[in-house]
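In structure tokens, one chain follows: the form predicted on its own.
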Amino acid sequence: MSDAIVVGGGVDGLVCAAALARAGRQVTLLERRSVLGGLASRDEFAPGCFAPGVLHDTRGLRDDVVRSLQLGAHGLRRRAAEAPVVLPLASDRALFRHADDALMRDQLLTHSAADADAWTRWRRTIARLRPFVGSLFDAPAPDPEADTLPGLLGLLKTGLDLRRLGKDAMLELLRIAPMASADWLKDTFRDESLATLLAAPALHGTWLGPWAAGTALALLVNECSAGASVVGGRAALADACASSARVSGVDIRLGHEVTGLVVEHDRVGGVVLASGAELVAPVVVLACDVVRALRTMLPRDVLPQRLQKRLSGWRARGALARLDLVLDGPLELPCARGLDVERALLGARCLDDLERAADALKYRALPERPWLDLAVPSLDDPSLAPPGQTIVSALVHGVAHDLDGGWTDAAREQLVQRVVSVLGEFAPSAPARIRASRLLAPPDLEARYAIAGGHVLHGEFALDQVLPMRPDPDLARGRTPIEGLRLCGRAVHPGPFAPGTSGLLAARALGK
């Protein structure tokens, strides 16, 4: 018998299991697939060619997770310098998003001199707000109904941290949060290509375009959470977490699908496997798509009806696809002036291009000209591809899970053709050098990773689905009405912008 069972072998599940084991618990981790990592798992999509997880970005990894699991001793390395994101403007011209503010300012002096000073002011605003936003990532969600001393102290600390911002910064935070990112950026910068480059990454996991209210909050969180990324991407992060879990003594069992939870007298007693077997434990942590799990794994009427009703309104509508390509030779973007491009934003030169992709979602249609968050992971990790070949991965935005007419072979081929067309517009030599491809449409993501709607964040990031509302005020701190049943993962505070933190907070809460 284990002290705790963790359901789900993604990054949050691995972090939670490792932290519990390091605290002296006997932990069993169950993963339905044959590999660990969940959405961060490395998978072979063509002979000798691998994709290092579904999402590109690892800059939100918190130092607390790295320290607590000693991930550096398990092979994790952070980049000393970030690769710039390239936004092509013409065949021979591009705008680069540098992580170094001085490089950004120098670029803007020649690209849009009026915005150079605006950039400095904007980054100062981000720097002032970063400590407060960071404190929200590193602590359990504020509990507005706290009636215990620790809960009241947590609320007090959040209030004091907010007050320490000072009047001007506090008012700026309250002004920004409900805004549209387009309004915030256009109020700040004159050049729309710069606004587009900044707005696009914050639209991951939403059904919104940059003109929608609340997208400024996602942009602010994205900017405030950005640190040094992980060498090797999300797959390397998952590998380090898995190594820490194994060394800490976690009993990892692959190919074990959990289909139900054992609950008696409002207390969890273990899990039921797809094979019909039961595993007993006084503590179960759901580290998968928790809203989906609560609605499918629990006996009927165990959760209060009001909570069931609220969970039925949780929005997890998949909005992106992923296309992995193998190129014979390097990816060449003439606008990058001979630089090796690791990240690029293609198909969106203005804010309205981003908005039009979101419009396609509303009508359940394929976007006519999708915008792409492009990565070339084999530059960072050459082991992903055979010598002389290059892996190019595109997150394709504006792609609905519930496509009008269904995901037929013709629809899939049409989407691939449109993506390749956008790629060829900026990398003319690329389409003729494609040797293999693999499309993961939202239904494919749903089936492969057991995520409702194929939503890679386990739920949309919106004003009503953040902080104490993620996934519900009664569940945001990982607690449930069932004794011994805890939650962590992307749908639980602090959400998808801080990989592993939700798992670490769940383990710490169980240690109290």
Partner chain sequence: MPLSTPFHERTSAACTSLHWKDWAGYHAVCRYEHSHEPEYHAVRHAAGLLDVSPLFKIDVTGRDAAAFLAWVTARDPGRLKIGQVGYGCWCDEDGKVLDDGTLTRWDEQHFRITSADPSYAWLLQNASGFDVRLVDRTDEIAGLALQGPTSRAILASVVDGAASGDVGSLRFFRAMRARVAGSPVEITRTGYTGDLGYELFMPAKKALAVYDALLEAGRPHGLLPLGLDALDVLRIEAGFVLMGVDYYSARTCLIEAQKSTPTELGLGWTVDLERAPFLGQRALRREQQTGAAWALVGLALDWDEFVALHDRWGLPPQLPAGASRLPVPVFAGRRQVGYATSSTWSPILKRFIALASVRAEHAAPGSVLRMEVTVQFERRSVQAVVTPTPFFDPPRKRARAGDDA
Given for the second form:
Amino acid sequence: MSDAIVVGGGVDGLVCAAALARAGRQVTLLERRSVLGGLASRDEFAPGCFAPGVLHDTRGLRDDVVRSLQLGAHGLRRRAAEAPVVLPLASDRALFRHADDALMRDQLLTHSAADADAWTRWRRTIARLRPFVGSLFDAPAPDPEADTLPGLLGLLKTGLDLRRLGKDAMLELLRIAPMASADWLKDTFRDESLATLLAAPALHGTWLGPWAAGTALALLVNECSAGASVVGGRAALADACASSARVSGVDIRLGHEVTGLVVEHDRVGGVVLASGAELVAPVVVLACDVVRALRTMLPRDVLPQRLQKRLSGWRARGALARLDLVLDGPLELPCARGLDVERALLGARCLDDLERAADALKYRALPERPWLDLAVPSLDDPSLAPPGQTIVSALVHGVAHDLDGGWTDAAREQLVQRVVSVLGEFAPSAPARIRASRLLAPPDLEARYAIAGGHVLHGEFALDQVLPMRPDPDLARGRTPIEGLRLCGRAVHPGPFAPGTSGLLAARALGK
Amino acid sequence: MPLSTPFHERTSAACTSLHWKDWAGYHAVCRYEHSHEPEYHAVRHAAGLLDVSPLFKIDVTGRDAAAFLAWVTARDPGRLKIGQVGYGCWCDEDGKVLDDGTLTRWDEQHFRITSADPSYAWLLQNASGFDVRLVDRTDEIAGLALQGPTSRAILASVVDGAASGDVGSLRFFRAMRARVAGSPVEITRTGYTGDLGYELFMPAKKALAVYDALLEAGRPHGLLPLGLDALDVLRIEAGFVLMGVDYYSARTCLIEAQKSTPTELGLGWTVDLERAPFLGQRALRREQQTGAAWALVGLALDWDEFVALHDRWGLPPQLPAGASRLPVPVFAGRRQVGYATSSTWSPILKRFIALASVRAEHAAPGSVLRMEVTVQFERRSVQAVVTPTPFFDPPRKRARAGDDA
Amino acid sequence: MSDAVHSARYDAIIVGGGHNGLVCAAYLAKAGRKVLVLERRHVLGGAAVSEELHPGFTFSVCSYVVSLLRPWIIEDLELAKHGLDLIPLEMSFTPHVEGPGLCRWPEAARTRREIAHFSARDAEVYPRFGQQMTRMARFVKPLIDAPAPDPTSLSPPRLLELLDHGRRLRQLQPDDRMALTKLMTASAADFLDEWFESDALKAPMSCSGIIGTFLGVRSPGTAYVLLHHYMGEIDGAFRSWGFSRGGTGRVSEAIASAARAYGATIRTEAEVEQIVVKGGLATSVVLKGGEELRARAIVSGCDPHRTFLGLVGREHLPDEFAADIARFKMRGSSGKVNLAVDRLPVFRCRPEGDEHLRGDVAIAPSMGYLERAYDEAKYGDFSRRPYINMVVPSLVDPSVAPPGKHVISCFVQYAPYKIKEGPEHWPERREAFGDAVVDTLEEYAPGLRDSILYRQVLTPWDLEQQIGLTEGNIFHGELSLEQLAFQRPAPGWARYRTPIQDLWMCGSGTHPGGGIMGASGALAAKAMLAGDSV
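Could you drop in the structure for the form predicted together with its partner chain? We only have the form predicted on its own so far.
Everything in the complex follows now, all chains and molecules, and the chain you saw is the first one.
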């Protein structure tokens, strides 16, 4: 019998299992699929062609996770320099989002001089808020229900940290958080393409356009949590975590789908597998889509009705699709000639383009002109594709899970065509080079990764679904009303913004 | 503006008092003539006919019907035989009563819930995961309560053919189907008067024909149309609590103190605690260990003392006509220990009685308390002895045909 | 004007005779201060005015219903004695082109029946929704009856205030606390989706979340405004709306009458062109025509943009404050169409009687309809099929129209101030906008077009030009989260003071803001009196 069972072999599950094992526990990790990594798993979508996880970005990875699991020793490398994100302006011109502020400023001096100073000021604001916002993402959520002394002290500390920011920064934070990102950026910058370039990355995982209130917080969190990327993307991160887990002695079992939890007298006793077998353990950590799991894996009388009702209000409406392409030859963007483009934002020239994609969600229609968050992972990790070929992965925004009329073959075909046409607009040589493609529409993501609504963050990022409200105040910090049952993963703070951190925090909480 | 029930054409013609009230959005007669007393006496000595169409009626069908109802109600419906009716309540997860009502099992997989408050959305909300179908049939089904010692004879004389013998043998809290005046009728031997009686449910379209047949057949048996004023007196004598008067649905309470558990309402006997999980079970188990804080009890008031209080002013004893729903404090010594929510003069018992919620330690039968009364604008109190309910419980209520005198 | 006025030095000059300015004046005068109110127009009331635009027809030109006027202000200023008479408006009708329409009546059981046409489930849940909103309104109400709490202040009294609010928050039941969090952050659509399934019910309910904002029912932050509209108090009961007998101008007149009775002087057609600032001190105001009037304190009831960027001038303001005011979002989103008609409109879905027209009529058949209306505005056009909130005040208040004839007041959303062509092009599009409104109504009530005797169309541009509301924003600034409480109108300047000494604010652009509430005016006066600043 193991001391603890971790359900779900994604990054959070691996980190949690590894951390528990390193603390001396006998840990069994159960993964439904035949590969580890969950959303970060490396998928062979065409012969010899791989996609390194569903999401591109790895910049949220916190040092705490890297250190605690000694991920460096398990092959994790972080990039020395970030690839710029390219936003085409004209056939021969583009705006770049450089991670380096000086480069960015230089670029703006020629692009939109007034915005160069604005950029410096904006980055200064981010820098001032960064320690506080960052600290929120290194720690469990402030506990609103705290009735214990440590809980109250934690609340007090958050309050004090907030005050330590200074009055101006605090006012700034309170002002920005509920805003629309478009408002914040337009208040700050004159150039709309710059605002578009900045706003777009923060929209993934919301169900909103940039004109919706609350998107500024997503942007702020994105900016404040950005560190160095992982070489090889999410899949490489998952590999390192898996290696650390194995070396630490975690008993990893693939192809083990958990369908139920054994609960007696408000104590967890183990899990029930799809095969009908039961595995016994005094501690179970759910590291999958936990809201879905709590709603499907427990007898109906275990969780308080009020909590169940609130969980039924949890919003996880998938809003993006992923299209992976294999090109015979490189991806050439004439607007950034001479550059090996690794990341690009296509199909969004202005904020309204982003907004229109979100409109499509509301009406459950395919976006007329989807915008693409594009990555070329084979540049960073050539092993993903056969020599001479290129992997191009697009996160396609404005794609509703509950498409009106359903996800028919015709609808899929139409979406792929629209994506390819947007791609062709900026990379004219690309469409003819497509050798293979694979679309993962929200229902595909749902089925493949067992995530409700096909939502890649296990629940929308919205003001009422962050911090202790992620996923519910009664489940804040990953605790549950059931003794021995703990939650981590993307639906638990800090969730999607800091891969692995919620797993690490769950392990630490169990260590106490 | 409330709606009319399917019987409105008849009831409105007969209601010469023009006293109506709004019952769940329907026009309902308070009393047909200027006093409710003839109607009261009809039920206790002959029979009365009450329009109960505003009751909510929900059909629960499907493979999991019994399992679903076992989850949502505090009484175990699995123990109901086909053709049996159960009275019970349903609670929220804190064990606080949402509503009370009856559950009729028509079939292995078909139940009918009747209740005072709409519960459709609540049932639906709790139905996920069960293979059940819920249909709110409130509007399409009309209801009549035929109550009183001669009700059996009346009913037996109107049902078609062979069923009349079945009416005679229909036991307390049992259900049967029959035809009356060409209409299918569902008959349950239940009621809200504490007397021998039946409730009849029929398609709204056929309602008037059934009504006419009953009134016609009832005439030689002393049947009168019955209004809500008389019903109020009858149900207090029978010790039945009324939602919105003696207790409040946890659903409508703004604060915790307004909510009650089944035990606190004297409905503890309807709760089957030791069985598969149901809503409120955990809380009710806890309550079983710690004991309920409140109890709903009957009070018998000291009439002589009441008369004496009036004597001091040279007044004859005065009670409002019919039942009073004015809540008044109940004391033990000088300390308030509860409140009486319904009170009435019982014409059949010749006693002044009340239903009250009191703190559990004062709930034992025989406890001597005092209830506030107002005499000539002065607040006074009279002795109130805790008395078991029902105050009035004639054997005919449960007896089989032929048993009763 | 008599010489006495010219030579007099006032304790306070109130710029703008809107309802908040008048409330402020009345409170100051009641406390014995010498007060002068200056109003640009010939009528008092600002956006709360009644005017006889067509012979025999009196219109509440802009704001048309009264809900949030604080009861304590009515009592303090004895407004009933001065002619205030509010008539409760307790039902709401949502017509459909096809289908039965939906009426929500004061009688719960009747409303339940109406809703049950669409969903039996929703019918049952509806009263519970009202209960929860009432509990939350109870929590929020003390916040709007007091100056905004300031979480950034370290002064002990402010910290105590915060602690007190925190304590009350913790006393809420967990479900209510969660619901409150959602209310403060979620969209009206998301919030209502958790309660109801029927579009026909959700749509009219969600409308109160968008009134006066440039947001759609699916925009986060609109749920809060739902609550705002559950806080109306008339006759001591929560959540009721009302007409003011004689139009909303009567509210302003009653307050003005009270102010005069307490000794305040009120001048109309006295347009303030400048608030004079010398050495960081507001000293006087200059009227159009050059007349200069001095006072110990200057109080502006105008919106923050007009006050600071117009009347004061950016050069007198600290940079940061000026920037905050400049980015304070005004963004008018609504217009008004006032009609005089020779008969009552007859709605397709309820052709009989007029009972259903005695409340408000909301053209809001579905959530999709509302969201589409918003989407058109988002990209710079007025809604072809807008959300319309229509009332027929002459049905309950015959004094405003000749016998048998009626006035119809239509609040129309969305009409963005910044249309694609530029706001100054609104005059060319005004009638097209009016036509869109009449065309929309005609679909629901055929024949309405032919009954029109007179039509007034007010676009956001007109509201700005005529009433002085910057960008035509009826609330003096959007009621979005980052513009509420201690951030209204600028972070740290929510307690009616300004960075300029002796210059105060008392308009809707300050906490708690919005609606014919009067709280801003009263709280500003109280703040001035407490600080002995006037």
